[in-house]
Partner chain sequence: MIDAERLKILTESAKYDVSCSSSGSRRANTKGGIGNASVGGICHSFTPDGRCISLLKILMSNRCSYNCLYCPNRAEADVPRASATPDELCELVIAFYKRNYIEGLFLSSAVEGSPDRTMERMLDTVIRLRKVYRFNGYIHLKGIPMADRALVSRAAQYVDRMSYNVELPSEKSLRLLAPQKTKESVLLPMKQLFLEKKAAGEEKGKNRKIFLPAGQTTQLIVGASPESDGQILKLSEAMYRRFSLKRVYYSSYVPVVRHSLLPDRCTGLLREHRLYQADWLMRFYGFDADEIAKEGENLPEEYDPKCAWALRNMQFFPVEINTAPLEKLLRVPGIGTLGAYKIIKARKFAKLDFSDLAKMRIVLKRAKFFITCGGKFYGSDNYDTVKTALMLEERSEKYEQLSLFSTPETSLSVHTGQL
Amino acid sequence: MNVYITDGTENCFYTAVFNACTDKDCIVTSSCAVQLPLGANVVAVTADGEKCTRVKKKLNEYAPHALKDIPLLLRRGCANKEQTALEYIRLIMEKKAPVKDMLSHPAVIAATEEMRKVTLEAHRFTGFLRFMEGSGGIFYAPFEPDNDILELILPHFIRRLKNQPFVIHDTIRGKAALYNMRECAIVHTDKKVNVVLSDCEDAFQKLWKEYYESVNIAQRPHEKQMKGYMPVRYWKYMPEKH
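For the form predicted on its own, pop in the coordinates of just this one chain.
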């Protein structure tokens, strides 16, 4: 069995698909923690522009919408995302037609569910993301999403905060979006960011905590209900929960 190891980029994945699509008994992954089957032949994949283009051309011919679906699948924060995308592409190549409506097929079911998880999390973070004002007037919002959704939520916040410089930091993947009211850049960093809050932000956080405590009834705890409305994993960067 061949195991194609990619670097996690879209182009490298499509390069692996060029061979793996006809290699029926193989695995494609970017995970370093993948458990290799006994006797596996590891193939390190390097992005190849020509192979990548040929795969995309075929997808555009058979199922143009798949060129939007595959990038979503590759944003999943799980080890088998490339394999799920590969099975979806194999089905398209086999049918030589769009397969999105084949809702009973295992490959379509898996792909649809994985894409739903990505878009749902992106939608939730447009409401759950919390910004804090730094001493320099730049707003900073750290978050830890399950999926790689920074680029998906960015247009929303550029529209909402178009006259405000901000930083949105995916601390899990070590990358951040920097917006200066004119343009936006994605940068990668493994360094921990320490933000000095402005006096105004510090005061607002204290007021918010006091308000939260005043409306909460200590004799009637409702933690279970709160977790139902908002999962615990969203609480880390919410001041009222600290």
Contents of the next structure:
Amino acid sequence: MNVYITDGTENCFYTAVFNACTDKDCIVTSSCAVQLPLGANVVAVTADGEKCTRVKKKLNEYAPHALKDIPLLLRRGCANKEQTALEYIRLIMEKKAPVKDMLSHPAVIAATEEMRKVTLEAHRFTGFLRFMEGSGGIFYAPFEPDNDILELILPHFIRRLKNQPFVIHDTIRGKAALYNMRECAIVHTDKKVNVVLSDCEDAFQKLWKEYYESVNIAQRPHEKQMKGYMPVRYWKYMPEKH
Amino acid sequence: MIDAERLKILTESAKYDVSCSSSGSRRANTKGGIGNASVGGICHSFTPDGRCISLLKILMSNRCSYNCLYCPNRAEADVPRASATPDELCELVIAFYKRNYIEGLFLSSAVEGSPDRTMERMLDTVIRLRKVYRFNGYIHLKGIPMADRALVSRAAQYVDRMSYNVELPSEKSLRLLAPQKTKESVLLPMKQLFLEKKAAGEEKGKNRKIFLPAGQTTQLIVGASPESDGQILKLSEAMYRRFSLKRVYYSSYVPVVRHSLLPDRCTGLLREHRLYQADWLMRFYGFDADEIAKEGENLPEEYDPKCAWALRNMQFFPVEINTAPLEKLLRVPGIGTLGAYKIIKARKFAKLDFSDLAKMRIVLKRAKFFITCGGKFYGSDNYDTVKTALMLEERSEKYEQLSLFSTPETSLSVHTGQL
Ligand code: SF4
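Switch from the form predicted on its own, shown above, to the form predicted together with the partner chain and output its structure.
The complete assembly is shown below, putting the previous chain first.
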């Protein structure tokens, strides 16, 4: 059995798909933590522009929606994301047609669910992300998403806060978006950075906590629901939860 | 900067207004401005009572010259009083918004001095926020009953949503519990705004202005007065139809004030929940209020209103999943809007059986009594068996479900309250 190991990028994945699509029981993954099955033959894939283009061209011909779906699937923070994407592509190649509405097919069910997890988390972070004002007037927002969603939430914040320089930092993946009111760059970073806060930051955080306290209806506790909508793992950078 | 003390006073009593939705508007950012509105609405936090925080809900002032019995801020009450200036409020909104704490502002006020005077100060705040602070985020303004018409129209040009709260579901209760307010003082401005919005929508080209893009809502307090659910739903239906309200919120009564005319206990959340379910049926499933509950009736506690309707109308069932039109699928207990659309899409590709439905995460516990798949039926012909099964199902889930009221109307299925 062949195990194709990719570097996690989209192009490398498409390159792997070029062979894997017809290679019946193979595995495609970018995770080094994968348990290799007995007798596995490891193939280290390097991105190949030609193969990648040919796969994408076919996808575009049969099911244009796939070119949006696959990148979304690859943002999933779990080890078998490539496998889910591969099964999805295989179905497209078999049907030679869009498959996204085949909602009772296992490959479509799996892909739809995984994509939903990514978009749901991105949606949640448009709300749960917290900025703090740095002393130089730059707003800093660290977060630890399950999925690789920095690029997905970025356009929202650029539209909304276009006159405010900011940094959004994915401290798990060590990457950050730097925005200076004109352009935006994504850079690799350390997982931790020190930020000197502005003088009023503390006061506003306190007011926010005060507000959080006072809007709660204490006679009606429903912690379970709170945690369902706002999972505890997201609380780390939310001032109101400290 | 506003101090913590006043913030506390001004936000503590604003919280009983349950409307927290920030959806329905797509106001864009402007040059040199801050913020925009997101059409689906965004929750920024959740409080330990399970509710979503989307907006900064605050009063301009809690010094009230009115005497609504149920209100902690009524003139006779002995409570700490405070007010905030327009600039203090604007500054706070901007500071919170820049930190991504909120989607915008929900501004309300006690009637300080006269209704006109109060509305003017609110209008001043809103205009300042838009023009001086260049804020393009979401603003929900609570209308003050009996304020001048012109002030109301003016405000509507700056904010995304307005609400006049009916609060008590009948004129009689209103007279008894909120003596200075009248039914007209709430319904007339609603009608005025509805007509003006309609006229604004008909303008073409350059004359077309943004006018209350997220429409109007209202709130009804449930359980402070004796009206039945049927009566409440009838009222909601009339307001949806006559004023095109975006939403009616139901707020189960929390006794903050003790008075011989008021109940001294909280109304159960289950009642509120049932009303939201019924409301959902009217808005998204094509039900009339009358079909759900008759004038003097209350909604059953044992199962949701859709189940109740189906049990009364067994002659329409079972429906065949592979052929039934959308309207019929929507009436099947346990199949929500999302489920119905999924079925319609999926059955174009393959004939569906029960295991397909299960794979598609369509919950069959209730639905199986009302559907066939390819002619197969796994329900029961015995009415009492069905009824008992539905009741048992409901009991096992009751506490998972008390959740509709706290979420904004997002497009996410977890939030859509499928019935
Ligand atoms: S008008 Fe009535 S409900 Fe509003 S603040 Fe005054 S007393 Fe309370």
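This one's a predicted model, so the numbers in the text were calculated from it and none came from an experiment. We call the rigid core whatever largest set of C-alpha positions still superposes within 1.5 Å between the two forms. Numbering follows the first chain given and starts at 1.
Comparing the forms between these two forms on their rigid core, the Cα displacement of V232 stays under 2 Å. In this overlay on the rigid core, R54 has a C-alpha that sits less than 2 Å away from its partner position between these two forms. After superposing the rigid core, the C-alpha of K206 moves by 2 Å or more between these two forms.
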